[in-house]
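Below you'll find only one chain, the form predicted alone, shown as structure tokens.
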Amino acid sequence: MKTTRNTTAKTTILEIIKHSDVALSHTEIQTLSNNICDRVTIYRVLDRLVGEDVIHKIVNLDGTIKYASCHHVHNDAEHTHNHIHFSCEKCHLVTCLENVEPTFKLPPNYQVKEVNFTLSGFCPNCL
């Protein structure tokens, strides 16, 4: 059994991500945390939370890395983050579309382990 370490920084960062309706970048998290810790600590906490499967990492179309809370039930079964992300071209917010699963056909002898599927366009607020 793997034990996790809880720190004030980790708890604060996790709460910020959990309460956000959109995926957040490192800079956005640092601003929202009122600089509770330095940027390196934030990177370490984010890596730890990704490793603990509590949040997931999204690479946006412009290369920006954002983080969002996982909305799955934790159990012993392995889960994936194979859902669609939507990147708004106007407000630049990235949202997880949990109930939309991408479908595609691969040639024989290929095995998918992870999907990073991002659509871009305009969100409902910017239409």
Contents of the next structure:
There are 2 protein chains.
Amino acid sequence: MKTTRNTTAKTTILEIIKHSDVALSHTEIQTLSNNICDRVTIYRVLDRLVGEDVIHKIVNLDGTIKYASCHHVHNDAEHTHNHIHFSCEKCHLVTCLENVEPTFKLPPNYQVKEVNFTLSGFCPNCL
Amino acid sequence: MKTTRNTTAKTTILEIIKHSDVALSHTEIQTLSNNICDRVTIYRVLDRLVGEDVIHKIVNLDGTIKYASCHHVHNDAEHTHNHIHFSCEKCHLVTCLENVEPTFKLPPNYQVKEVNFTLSGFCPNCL
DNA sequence: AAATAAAACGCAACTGTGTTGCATTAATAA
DNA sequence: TTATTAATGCAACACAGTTGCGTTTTATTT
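Write the structure block of the form predicted together with a further copy of the same chain for the protein whose form predicted alone appears above.
Entire complex below, previous chain first.
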């Protein structure tokens, strides 16, 4: 089986994401890491971290992808990241509103595996 | 002021989107239109149609962008496309679940302008 | 502590999506 | 019919993400 290893690149990138209170894009991570490793390595590390369920992917309204750490309660069931993300049009920061979980009623026979809820507008700081 | 014109490209593209029961990407539209016009023109026509509020943009979970026609009831207030989109992992079709409007309660002082709700998993046809 | 296996990396090259500038064409109004 | 300018085509560019491959590094085994 394929095991995963702890490398300096992985550790650094995870620290950056964990210490950020907003979701970060690949490019932002690259800048914040002071080019500690190759562009490609960042992509591969991010994929690994998502696979290990340590961070999660957020699709922004313009199609750009951001990453944020998962500080969810690791209870029994397999969890989903079904909270809302807010993307501010002015400061361009993407924040996880961890406590806001929308409710909805699907028609029968839909099996949901992944979820992405993103709002955009003005955040409290920019209003 | 800047007026908008009806061209064959615009008409064709709008017809394609209107007659499709799933959301379409730029590339899919290009294929369906039998290369009636340049790649770039399609991008510009789509932008125009979104601006005219005839079609709307959907951001898929992989970051790809799709377009679907707006058959919303044109009531008084300015509307938002706050229905859920479902992206099937098997057949890769994206459908608008027009009747499914999620409810959620935001913290104070957030001003929402745009909304994107996308689920992925298996649609009824692929279950 | 040294040897080993393979996970992770760097580099270069490539692909796909979306954008921009500019000269030309065509839709609408006069 | 003519004039105005929106819309188009083309070429070139920008950027995000991917792939292949040879090299380095991690972590396990001897």
